[in-house]
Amino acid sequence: MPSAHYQPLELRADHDHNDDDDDVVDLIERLDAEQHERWTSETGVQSQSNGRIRYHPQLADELPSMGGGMAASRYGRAGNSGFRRFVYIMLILLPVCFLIYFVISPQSQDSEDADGDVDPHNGIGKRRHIKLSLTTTRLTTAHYHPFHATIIASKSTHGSIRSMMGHALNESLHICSESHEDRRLYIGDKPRSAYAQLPVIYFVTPTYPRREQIPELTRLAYTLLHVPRLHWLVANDREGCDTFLDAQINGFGIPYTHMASPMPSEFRKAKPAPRGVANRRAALQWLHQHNLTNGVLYFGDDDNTYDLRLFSEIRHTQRVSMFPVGLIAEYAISGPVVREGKVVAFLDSWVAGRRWPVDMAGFAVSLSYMAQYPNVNMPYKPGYEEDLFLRSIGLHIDQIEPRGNNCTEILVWHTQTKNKKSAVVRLENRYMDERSNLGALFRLLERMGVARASESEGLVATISKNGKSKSHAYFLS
């Protein structure tokens, strides 16, 4: 320890004295009066009224390791000074510990998926119902997304909601490809022209590269092919455009916009990461840039399952419509509680202080209503994206329109595909030519991110006939 910690009391009194010291010393003296008196009689150390101490010279012989007269001075103040330092340290550490706990707690209670991203509705484990304490907003700048709203710790939460929602989106967009032409001749049993007067549904789909990406988007596309007057906004979480995905989406003949909307780099290593937020923000910015005030906005994930009736239900939304979502967390359901045709509360096993405890797939918004709120936003706050978005458009509970037969039917399911790494299959390059289909097949799989062939890695490909496997050369040479 530094020698200054052991200065005699007469030296410390000149420059270390303050009112807090007096209060602590008085408290200690009141509590330990008897012990102090007994210690004085046993050691020979006596206190004087001026705060200094005197001691018997023979104490130096009894405490040789402390070094003569200074030893007695140290010994005389050890109990007082040591306890005082302990009190000071605890007074500093306790508030810091509580602050750290309440800042980290809301996110740490969220569960994480296999990729370490938050999913408050994945049904794993128990949910502790915690109250969200929003703090001030910080604006940061990145090379691709000039505006990022995040939550940081603050001593005061006054006006925090207003601060968070007080800035409009200002996203930079990278459009990969786009088509406003609907090339479908018939939709259902009617020609496309029969639906010309319907409001357009803007179906926003965040997606990201993985081996399941193309299969899931293909499955979703074949659902959307049955929906008239729909514009599909596909926002991909990658820096550049995916030309293969471009061709896939364009081939369905649905009006669409494909954009690259990567997650800002500062959030990629966060646990949990705010997956899908940059994608949805980019779509909101696209809508804003096109000044669209007629139609309906819906956030549709690429791995959910949709009943076709959902699109008919949400198409005529006046402000915000809501409906139950199946396969959500512990209750296996999330949605509004409806009495006499009015939404009065919400059923969701993960409340966490959210005013609007709903799933992203559980509501649709009228663009004419949203246009009244130029500062519409979706901050990077994992687990609270829906809640803060709905707050940014000034929603009141009496404005909600219940759908799905007063929320008694489930028209959307929160289905999920378990993500796995792309497969590697061992095949010799000499057999990947036009002599068989394998070369073209694996080149396609690699472009999709599903699998790739390698000469040195992965399991050896088994090729069989009549239940018996043979060497590659047997079939391919």
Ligand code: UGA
Second form
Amino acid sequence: MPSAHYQPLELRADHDHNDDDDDVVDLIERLDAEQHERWTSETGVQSQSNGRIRYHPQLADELPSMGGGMAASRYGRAGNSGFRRFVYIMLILLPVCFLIYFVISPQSQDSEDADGDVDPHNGIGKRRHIKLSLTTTRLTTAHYHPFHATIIASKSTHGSIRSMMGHALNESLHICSESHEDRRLYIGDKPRSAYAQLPVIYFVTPTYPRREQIPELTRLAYTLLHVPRLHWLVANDREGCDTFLDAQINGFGIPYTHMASPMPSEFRKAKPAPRGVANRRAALQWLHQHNLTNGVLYFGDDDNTYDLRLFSEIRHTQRVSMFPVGLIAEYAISGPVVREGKVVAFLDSWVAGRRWPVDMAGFAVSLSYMAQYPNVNMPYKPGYEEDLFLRSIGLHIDQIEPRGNNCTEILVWHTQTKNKKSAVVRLENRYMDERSNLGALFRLLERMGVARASESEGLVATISKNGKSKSHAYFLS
Ligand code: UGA
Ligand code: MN
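Could you give the coordinates for the form predicted together with the named molecule, as opposed to the form predicted on its own above?
Starting with the chain above, the whole complex follows.
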């Protein structure tokens, strides 16, 4: 699988200009169009013990540089004469159509002034020529309307978003509740107002119901409470809104949007499943819907560990900043290789042809930069989410801003929490009343998806005193 991306740096200066973006356009569009395509065992996806994904070499060949391999798979193998004839006809017809279009189209005479002037060739990884006025919009406190959290459960926002993005990234997004009010008086040792001029960090957290969900989000929230000018986008992978989670998030007092963004059902049973993708797509849609062109986007999973210095490091990202992530795969580290202040390569034990072999937590993107790429996307392709997302925003290696003292520090850790099924504890219903705390405790645990009490299932609850267990009736009746 030799490609320009594997040649020594000095040999590939010309190729760094994303010369294969057209193929990326094709690939990403095809991935979106073929969402329903089976890609588990048939496509050769294999699980890898360290939680990341591996593909059979055959598929890895197709994905990486997307040169000849992709062309072959997209247009069929050479020797298909009917297809070749079709291509010849199109080659003749297309220039004629373009000519007619440019002669009769009114915008062609005044394309500079047209609203939302878009490069007709724009697509994934292609840049939109946005007017300066858009990029200078600043989301200051004045634009930030404080309002109390409102539950807008089951209100689909998909229609309006589709029209803005050209394609909906998440078909089933529901905004559960949202608050732009920052109720913190002090952050660090300064009053909140001291930070008013900082760009906002949009911290996107995919999450999903399981017994560790509330503890993970609690830990994360207490980190985020130390971060000024942050909007927390919590996207939950489930149908409908979780009112308990809603109250929890609102209780922290930081600006947030809580949305329900379930993974499309056809991916649920896949092994591996595209984890957190529907959620991130929903958040991308929300950002587009709000036309945010100032601030920084960061994908912060609910189980990682974040050093507070990370937030200062990414805050002033111009285009895309990158930094090492600890505890990734075989090397326990993944991140850029930096020479003389420039990113020249990447260190990651799983390359698989990825141009950007980085973890989701290893980069941040400025919204003004991302706004220039209207076809930003994150396909449902396990293991390739970061790579294809970064390709969709036309990243060039020489544009990357290395952070964390030229990538010598570790400011984020890919910690993972052991997953266990929610517990069932055998306890008689008749004792679940106000005579003791147990009824209230188990009702809370059940709402959190941690555990539930049952009369007929689960391990019998052991209740003891002085090292001796006694019948439930002894303590509870
Ligand atoms: C690694 C990367 O760090 C993730 O960013 C990437 O999405 C993932 O691999 C992948 O490629 O599948 P890892 O720790 O292996 O992450 O995965 P999880 O932490 O289990 O899931 C990533 C995020 O998606 C988490 O925030 C999690 O809450 C969420 N998720 C997971 C869902 O929303 N739905 C699920 O069914 C599973
Ligand atoms: Mn994780």
